[in-house]
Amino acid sequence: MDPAQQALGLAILVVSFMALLLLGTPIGFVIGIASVLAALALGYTDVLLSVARDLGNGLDNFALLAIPFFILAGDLMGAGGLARRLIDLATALIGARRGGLGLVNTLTCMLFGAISGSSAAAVSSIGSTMIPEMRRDGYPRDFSISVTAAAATTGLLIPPSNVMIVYAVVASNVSVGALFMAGVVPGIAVGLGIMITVLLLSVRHGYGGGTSTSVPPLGRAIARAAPSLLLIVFVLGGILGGVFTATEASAVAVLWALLLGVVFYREIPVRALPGIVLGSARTTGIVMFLVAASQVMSRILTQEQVPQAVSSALLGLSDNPIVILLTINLILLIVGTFMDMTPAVLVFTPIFLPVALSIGLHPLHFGILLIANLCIGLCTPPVGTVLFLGCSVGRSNVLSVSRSLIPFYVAMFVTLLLITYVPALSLWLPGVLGLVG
């Protein structure tokens, strides 16, 4: 192909992508439209036919079946009274002390995220209860929202996580079960970093004295929350034990969440089930369209050898892996402020994974690095979905909450550097379980 035509096509891809994104076009349409325009400029024959074929091929993967099931399981858990039980458990474990409710908020978001796999669900379910509770105990409103928003992102690292499934599909030859295990220690590390920040700020500023916090008996709190926590045991234990695949585990998660919400906790009336299923279907449709559309762009990038060009450019900057990884992190941090996590994973995994492999990174390690990096973007303006949702739940504005989030940004960035430069954080547990060589 003529180099000038290739350069024009790729320029149209980038410019149209950014322009549509800035215009507020839904990201799935951004990816699809930009890809079609680039394909036309590059002179591809039968563009519409090839786009239709790529859309179909993008969804032709058995592992993707886990996504709608995990989404539905998370929605059922969110509607099934899980939040209050996890809050009681975290309060019983941590107790009433200086900064105690902030720690309870963080731990509850970690537990809820681990069960539901959704940061948005964690913010709305946990935040609607914990933010008012923290306000009554003397915490500033913006601080309370910041704790909730930052802690909610840990659920995307602690399995099960839909975005991990997306990465595994895009990266190819990556085990979903191994990736789930790789995220456990980094997810806990991010949560601990947030907890340390909460404790330091609470002690320094005198936030929360515990005077308005009633601590439930530990035994009763464990008994009430244990059935929900068993979901993690079923999903991860079943996968590791070879009882079922990650896709089959997602169906088990739906069944258990349904039994808990309708039969055991009795918080979900049967008449509410169609509405919950419809909401899950809408979310699934959005995610699946993103996956399908990204396949169109991925083929264009591959045919035009963009990943190889990016790899050569980054390796040309330096032969030092530390510098290359820092550069990738900085690029992804910028990307994360403008793009939601799932499309960012779909677009940038094919570009940066070859670079990571060329400097010796394990694909599991890179996947966790990528997700941990983009988690920060969920709490940053101008497109941070968790940030905006937290502001809506807590009734504050983005600017003031963003200022309050600065210490948490620092904590999350420090943890990101640890995840980046200490591969054992991601690879130790999969290695112990025999999931990696």
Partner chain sequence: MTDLRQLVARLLTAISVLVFVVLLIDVLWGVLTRYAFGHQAPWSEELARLLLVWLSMLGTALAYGQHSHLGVDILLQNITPEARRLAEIAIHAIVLAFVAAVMVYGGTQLFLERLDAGQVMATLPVRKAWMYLAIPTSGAAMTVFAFDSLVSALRGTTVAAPEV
Contents of the next structure:
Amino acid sequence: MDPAQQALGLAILVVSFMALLLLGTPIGFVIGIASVLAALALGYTDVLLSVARDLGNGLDNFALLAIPFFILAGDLMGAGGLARRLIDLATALIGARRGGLGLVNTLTCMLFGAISGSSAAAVSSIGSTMIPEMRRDGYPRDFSISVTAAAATTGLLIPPSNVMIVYAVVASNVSVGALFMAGVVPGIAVGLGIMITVLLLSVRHGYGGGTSTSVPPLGRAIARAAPSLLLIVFVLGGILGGVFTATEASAVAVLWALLLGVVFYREIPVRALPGIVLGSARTTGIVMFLVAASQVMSRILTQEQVPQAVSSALLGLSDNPIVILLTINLILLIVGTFMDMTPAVLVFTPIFLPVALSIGLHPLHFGILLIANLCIGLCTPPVGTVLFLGCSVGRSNVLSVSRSLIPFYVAMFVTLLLITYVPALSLWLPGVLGLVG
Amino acid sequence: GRPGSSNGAAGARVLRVAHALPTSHPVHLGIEYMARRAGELSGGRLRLEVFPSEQLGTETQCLEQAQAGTLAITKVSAGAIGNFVQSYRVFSLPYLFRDSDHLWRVLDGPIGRSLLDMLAVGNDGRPSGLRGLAFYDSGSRNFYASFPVRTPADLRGRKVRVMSDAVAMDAIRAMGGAATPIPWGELYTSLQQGVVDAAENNPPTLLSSRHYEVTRHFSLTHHMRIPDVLAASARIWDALSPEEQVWLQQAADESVAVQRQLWEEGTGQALAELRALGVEIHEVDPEPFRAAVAPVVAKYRQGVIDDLVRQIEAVE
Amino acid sequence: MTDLRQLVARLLTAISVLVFVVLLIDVLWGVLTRYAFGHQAPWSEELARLLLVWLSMLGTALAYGQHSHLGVDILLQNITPEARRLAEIAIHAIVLAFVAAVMVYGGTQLFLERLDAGQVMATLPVRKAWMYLAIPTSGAAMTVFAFDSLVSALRGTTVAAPEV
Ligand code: NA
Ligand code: NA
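Return the form predicted together with its partner chain of this protein as a structure block, the form predicted on its own having already been given.
First the chain shown before, then all remaining chains and molecules of the complex.
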């Protein structure tokens, strides 16, 4: 096509995207509207009908079913009193010591995030209990919020994880089950990085002496938390045992969470169920509209062969894979500061994955790298869901919390570099399980 | 205008071609050949841009776009067309063709020509928005599993992954297997973990999907021969000048022979590679399988399908 | 107008909860039949995808009705109230244009085109068009919400999100 018209179309895409985003338009609509304007400028025919079709086609995918189900399972576990039981278990494991509660907070966020698959759920439900307790034990408010926010992001790397499903769908030919397994070690690695930071800072500044912490007996704590932890066993065991696919596992997780919350723990009254389902339907809508709108934009980028252009530009920059990966990481870190996780995965996977593959990365490894990178962005201003939730749960302001997050950014970045340059961190476990196809 | 086509800088007409297969696949190579020939025949006035690997959507989605005129050409399995044009359900019938030679005598002859023409007419007799350009080879489908499938009894009680297609599911059940509609993307893990015990496909696809890593036996039952179809958007075809139509059709026709040759080589190579990778390949007597699926064939032999089956069976 | 908004919100609530529950039962049924009856119900996978499209689209409208979609509000937080009102008017107008033009108009065209094409689903005895109908349906609900929000913003009154 006419290069001038193509340049104009893509310029309209970028400029209208940025302008609408800064104006405060919801991101799904930003993506949709910028795409419509670009399609019109590029001279596409039947734009309105085609965009409507792409919205539908973006959603018509069996693997995406896991998203509403894991959201619902997470909401049911939140309502079912899971947080308190996990905190008790973590306390019983770690006990009272310098930095103890900080470690308890990290571990609980990892466990809750792991089970619910949602870092937002982790930061709000764990944060609302743990931040006040840490305050009582002598931890500064902003430090407590920072620990919670940073630790909550590990739930996106430790399976199940909705954003992994989104990546697996966009990357195509990536198995959700294999990706889940690829995230286990990196997720734990990020968690360990955060724990080391907590310990170093607590010892240096004398945070937390364990005075206010009552340590429950380990046996009882395990017994009370075991049914919730069984969810992970069911989901991962069911997938690995060949009982069901990763997608079907999400529906089984809902069933288990229902039994737990309504029948076993009896913390969810039956009449509360429609409200919980409704809330999950709304969250589903938020995520899935982004998925649908991104399909529209990614078609335009594909048809105009933008990924190829970006790829050759990046590869032209250097022929050194280390430099290229560092460049991709830096671009993603910048993207992560102003874009939320799901839209960033949707927009940048088709652009960067071909580059990553051409320098020999495994698509599972690249997915984990991408998610670990964008997890940092969840905790950075100006757009950071987890940071904002943490600030509102812990009642502090974004700027001062961001300052106290700096050591955690460093820890997450160092772990990111490890994940980037040591493929085995991501590929070892799925390899052992025979899932690297 | 730019209905899946556009005018390039040098006044060339650009047509977008999309399909779902990887670039190493014989079908993609056939399409690349067609694209090159279209450029040569037209002296550069026709330019085909090829988007492989589901870049513009799944097979069904690409077909919808072609019908709507937002995509110029797509490659689609004849089985998937059955949802748009009912006559094409005939291809899902197991053991419809005696062998590869029979298939090509049918498709190269008047029945094949009329099937391509039928593509233009949708389910209720109205225009489907498509134009059939050519049939491509897609070989035959055969079972792969962690065990050999020599007779239908070997499938008894086994979960077999099957395409989301009513006829195919009935056929698998008639052969004794439990038809399980697992999406393609989840199949590797599902075979590995035992969600399903077996699956079926052609040799090049078994190789490129790497499913052989988790299923060491490939049993050549040849139970289905579903060709691929190159379909153009009728709306875009009609907007082409007569000479552009001639170039495009000629490029498609020329690519057929090349693609069939590539397919044959690809199948031979795939079988050799699979054998080298330790996959046991079993020649199978198809008769017991053919007998097992006879009731399924009888069930779907009605109306247009019955007419087609009779015509196909009459071809020597 | 606000009465209409509440009516639409109530309908959305009821239908999306219903769709979600049927979806859950359908997927669990697929797993169960595989083990209990030896073969999976052939339609369970395709029905699940059909319901997923509907759930997602209805959920999109629910979230929009409650102002829950994610956006970047740095600018909105750092400008004068009057400027913020103007920005909100602009956002509502832009979203209204998108949902009305693409989702309602384009979506209806798509629905009719697919109905006309006669395309059926592979294992369900219904046309593919019914899957796409989710788009204009959601678009219509969002048109009501966006119009209502726009009118409120123009009048200078911010209506709290209705209880959904
Ligand atoms: Na998780
Ligand atoms: Na951020």
